[in-house]
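One chain comes next, on its own, written as structure tokens: the form predicted on its own.
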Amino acid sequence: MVNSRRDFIKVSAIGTAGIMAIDPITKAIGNTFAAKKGPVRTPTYCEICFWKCAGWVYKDDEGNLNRIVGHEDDPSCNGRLCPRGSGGLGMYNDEDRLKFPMMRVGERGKQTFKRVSWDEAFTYIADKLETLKKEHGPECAALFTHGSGGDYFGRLIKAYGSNNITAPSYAQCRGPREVAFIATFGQGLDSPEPTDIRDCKCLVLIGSHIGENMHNGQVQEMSDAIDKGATIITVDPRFSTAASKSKYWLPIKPATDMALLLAWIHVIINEELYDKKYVEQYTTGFDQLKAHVAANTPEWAYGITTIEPNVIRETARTMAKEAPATIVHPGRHVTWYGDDTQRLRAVAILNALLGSWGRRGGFYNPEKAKVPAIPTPEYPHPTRTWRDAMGGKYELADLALANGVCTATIPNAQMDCHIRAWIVNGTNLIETLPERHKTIEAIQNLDLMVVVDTMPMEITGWADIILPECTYLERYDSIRASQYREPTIALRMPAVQPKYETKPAWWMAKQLADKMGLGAYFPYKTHEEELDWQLKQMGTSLEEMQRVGLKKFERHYDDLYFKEGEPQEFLTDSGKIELYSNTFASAGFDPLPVYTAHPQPEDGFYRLNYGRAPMHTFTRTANNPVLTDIMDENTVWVNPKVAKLWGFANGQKVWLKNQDGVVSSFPIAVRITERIRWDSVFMVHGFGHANKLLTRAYGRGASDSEMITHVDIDPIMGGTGMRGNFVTFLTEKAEGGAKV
């Protein structure tokens, strides 16, 4: 049954009500601090996840950091931070932080470093890059980035002459949905997704764990929708937090989601439940789609998905009844089985049939403030990119693929020159990229690897140079301009001076640019100068933003939703919503999504499902002293039938062994629960760290990334399908083998 909003937030936060900052408390705290003398609060936006909620950092009379609360005017958080955001102080106070620049002195990967000065580190990097540029061209360098620092290192590497800039979040997370929605509607979704959850009447979550991924604004809007009586439909082999708040939980057999989506489309078309006027006016390809799904009945899907036909029909009718205020949520981490772009095409088509794109309660048209770029010289034009290693594949990928850059780093007889230098900013590639052995092989072929991070992650152990970044509480960064119903900008400024010898990314990039003769691309002495110039072009100033933290702007056009019957031009080949994709057909791919059967686990093995916890962000927070107090290791969820078969007790430690014989480095506790199907297991991503310098995280739980050695590559855009891995259990791990 649908529970209340308060219950949903409570469950989502897993008992962290003491950390959540609720409006009345926030205002009381603000008034208390405002009454004290001196500058007691500074504006920021969170760096612990990509949602980047705006907030205020409070200090006591002695200037010590006291707490972080959400900014009351920010649509990302509405004045309330999630547990992760409240854990920012733990990031600042973590004594395991990187403290000074270091240079490798031994074999790569053996964690042997010496302390060096900033100038020594920059000189080494600049000399190496200059040599590589002369011998192989500037395109031999690449940037992997996650977080605000990418703005500055991206500018540096483009000034150097390379355009090999990638965020692992594209190929490993959201890329298939972007390509699918662009092919269907002519535009992607970006972040935050323009889902009008607060006004929706039916929300369908198919592998989307709102409430555990803690995408703050969406969690709050879903809570509001629940309070207003919205129907939630959750499709998941696991009884997630969202499933517990749903009217319908469909515990689908993993790897069969496409069959369910096609059956839903079949019901909506054949029972004439689609929005006829919308489909006729805005779409093309309906007749081809109708013929395509004619055989995809609920009875057909039942034999594949294990979801009963009456449930498929009832949920399809519920979606149609509430349309257009129905959202089939596109999700975020959608790289599952290798046919992910086509699966997300089916999601996009379903939304189009329901008439939800551009409609209240469906998908709104977001607007984003344009932040002007400070004038700089034109960037050099690269002659080669990572695509040269792809043999003409993945032309529909609209951003660089991290796995593509990795492939282009390993020498290949068909390539004139492989990538030879990596700058890795804020992303732990050892735990982020699948096929760890391939990542390490690529690293071992580098002439230079620079790692920029706040913490000693696994990737820092492979670096030639480690540059310690200060935390987001100690630095200025780019202006946050996020897409919402109305444009907003937010400022991050330092609340305190950086600890140790740490520095902000903008300073590192500028110093390197100056040393490499590229200083014209950073035409300022301090970042405040650039920010003030940008803000003044936008009708405000750094001084104002330091006071208000966040600023909203008027929309340029009154087009949040389509007006009834108003003509619309979509940026597709046909100018319409393409149910039948001309783009895919032209590129040699199926223009309509097709169900493909995927491998199932052998006897004694179980599909590895992984996901998020509301108090942790990937591998970034497993050592955070505040957040580890809430959750310090993961468990493996096992169905009671499976536990009985193996003779497991709740809390028993086991090792995981995957289909390729890889055994987890550390054991993990068994959690026996009815909340997972018998053919699957589940574990939270981000644990099992192998770097001993992470004193809280080392050896706590197991790493799901270590188990992902099989990857199904999406042929359309190159995304890495990672849910085709299976594990079994070992009760002992011994030298030379393991005992079952």
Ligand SMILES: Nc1nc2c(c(=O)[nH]1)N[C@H]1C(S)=C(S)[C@@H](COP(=O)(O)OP(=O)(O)OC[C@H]3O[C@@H](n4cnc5c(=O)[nH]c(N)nc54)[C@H](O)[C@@H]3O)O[C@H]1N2
Contents of the next structure:
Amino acid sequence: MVNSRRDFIKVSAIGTAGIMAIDPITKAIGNTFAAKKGPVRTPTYCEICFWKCAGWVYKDDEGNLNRIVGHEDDPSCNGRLCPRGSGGLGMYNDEDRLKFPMMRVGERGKQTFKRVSWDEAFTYIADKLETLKKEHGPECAALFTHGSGGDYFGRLIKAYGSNNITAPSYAQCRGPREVAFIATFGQGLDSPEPTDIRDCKCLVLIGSHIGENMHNGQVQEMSDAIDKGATIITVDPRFSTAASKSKYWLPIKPATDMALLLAWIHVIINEELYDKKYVEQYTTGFDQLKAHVAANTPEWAYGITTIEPNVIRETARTMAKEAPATIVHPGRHVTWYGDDTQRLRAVAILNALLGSWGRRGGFYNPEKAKVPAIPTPEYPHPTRTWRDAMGGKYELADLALANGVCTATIPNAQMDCHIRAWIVNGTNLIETLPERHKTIEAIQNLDLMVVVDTMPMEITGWADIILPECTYLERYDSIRASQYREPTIALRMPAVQPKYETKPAWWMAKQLADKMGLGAYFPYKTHEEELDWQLKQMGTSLEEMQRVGLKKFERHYDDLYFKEGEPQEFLTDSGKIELYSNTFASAGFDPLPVYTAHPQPEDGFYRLNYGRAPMHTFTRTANNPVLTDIMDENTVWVNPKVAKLWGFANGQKVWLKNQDGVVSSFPIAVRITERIRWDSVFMVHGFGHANKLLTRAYGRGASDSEMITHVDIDPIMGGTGMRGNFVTFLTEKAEGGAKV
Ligand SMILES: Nc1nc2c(c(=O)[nH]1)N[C@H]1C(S)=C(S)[C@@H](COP(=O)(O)OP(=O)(O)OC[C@H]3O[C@@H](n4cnc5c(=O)[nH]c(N)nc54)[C@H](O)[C@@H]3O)O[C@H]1N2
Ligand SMILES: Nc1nc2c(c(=O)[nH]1)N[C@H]1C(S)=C(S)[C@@H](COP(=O)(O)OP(=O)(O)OC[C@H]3O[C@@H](n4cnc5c(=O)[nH]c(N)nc54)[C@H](O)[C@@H]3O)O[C@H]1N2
Ligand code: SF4
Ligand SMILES: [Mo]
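Given the form predicted on its own, corresponding form predicted together with this ligand:
Expanding to the full complex; the earlier chain stays at the top.
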């Protein structure tokens, strides 16, 4: 089935047309600041999600922000922003924004704050951190950060003497994928993933819902590939947007993907469909793999997955036919059932058998520009980290675990739980970490909790000190250096002055550092000074970047793809692609992925499935006045069979109750649809906000996070599998909702 790209991507309507109309005028003006009248534009990169599309911010004659459009040369967006990026102005205009620094006056979590000056806030934090350092050592502090400000607070906390830096985008998101790919290919995927979708002929999506998951460049490349006739195979228990564009939709029974993957491997090996030369030259462990999957026939998998054997065979043959231009997409939010690293190992192995790693239409070798760091003194060497509380577990995690830092904050006689201060920047931990009761218990044990945010969120309600950051449209940030087919850098600069008393993260971190005697780690007066120094080392300047916004560099090496027959060195134990993982074997884990059965819902309960909507990002956009116009609450998707059983009408409000008896704080509207299986329900993450200061988002829809009280921990790297929760419906409110 061939679909037109117009049907598929609803990226900014202003998009390229807007640029074409305005570009000549702007070019004539020549300098972003030159004009008094007429449109002026300043470069930025988007902060509404982590794809970081480069763009231009335009102002009207009066100097008011007018619109944001994508940067024409940026491979992240190709001149077109997604609906969220176009709606970025809503973040600036949101009247509910945090406006002043605040200090807690009442009990923690009760939301009673007084307004303080920046100096009072910094003095309080600096004094507290100094005392904690003296009493407990600097390793007692941790930084949670997701987003640009992490660079500055990261520097601050390292200068202070701690290495506990973490984000929910690892152990609640892509962590298992990174560990699996490192074990197999010696290299992780990082962001943006170096999938050569543009040139692929077969794209296999296993739960990856590109289309709702609006990672811009990837969505565009997928729609180009569809236009060029690529076959899409989507494995999803839900009829996702991607499924609707697919030749094959495999509505798999949730939690059984490993069986399908093993059966695909079985077919590809037994029918000798694998890339023999590639496997021979680059891999190790093929014979063990062959023996390992001998019994994993499609007939075996059918009984587990409900996918018919002939469909399993046909899709395996299609993948092999188009190989190496076949991508078995690794997905991104992969923390599902606790054996996620192993599931992603099976994905990595499939790609290796198809010879797609390092090949056109498969995975390319990305390159990233190196942005030099301004010279600063060496950081102190911490003697302890969050890992010391883990008793030797999760050694294969290559980044800190957000849930691990939480655990290391809750006092425990058996473990070295030494964390006492959190700085939380740009992450709404109450809604983004599972097991909310644990997050709150950890917070209750803190001596200091600083929250840096732009909005009054669930997490700011728990702060001792709230530091209000200005939005990305009002500030400089670090140079964006994204990995792509060719290296690029992009600049973000303020389009307007910060509203209210808000300030950028770089300024906050520097002020705090100065107060704490750590000013040497921020050796400049303004961020412009640092950026200009860095850019000059790279052969450009701040002045040039303010004009061009984005710069592309030549690749250093001609190694985007493997050269036919040329030897390759992989950064694994054996120097080969490890089908059989020596690293896992020596760490005591299965060296080859094994199928394990996961619990299925009991009678009257349905598996809680969750995901994205194209016009929202996590919890961060639910109050955005532009985006709430498009979607202002989530619904719970219910299969017609289930709706009939419960006597539901479309739009009827219900409360959800999970397997542990937790009831949603707010009701959610039922959406009756064939697009979800009868054993599951689906909802978009990010709604059901409990902070009353969010005037548009408060109480709209329900929170999936509130229902995720059970996690299946990945024994290999500590990721939190979150898809093993089950809900039932209440038609009237009962007690039991978690209080935030
Ligand atoms: N239940 C559930 N949990 C999940 C997920 C899920 O789907 N369901 N998804 C998981 C995944 S994949 C990920 S990556 C994580 C994401 O987790 P988070 O990064 O924590 O996501 P958000 O909920 O968007 O929280 C972002 C916070 O940053 C604030 N913010 C926005 N812009 C700025 C800024 O410019 N500066 C500052 N200082 N703050 C800003 C927002 O107001 C918000 O409070 O969540 C994970 N957790
Ligand atoms: N618009 C928008 N786009 C985003 C984001 C956003 O907040 N908003 N967040 C970004 C981030 S940080 C991430 S990590 C990505 C996440 O995006 P993905 O990596 O695409 O997300 P997942 O949550 O892994 O996948 C969700 C899909 O998995 C399906 N699914 C559920 N259970 C199973 C199962 O057992 N088997 C299979 N095969 N499928 C299953 C669901 O029905 C759903 O369609 O999205 C990114 N893109
Ligand atoms: S994909 Fe959309 S929200 Fe994400 S950075 Fe790009 S424009 Fe912004
Ligand atoms: Mo994520």
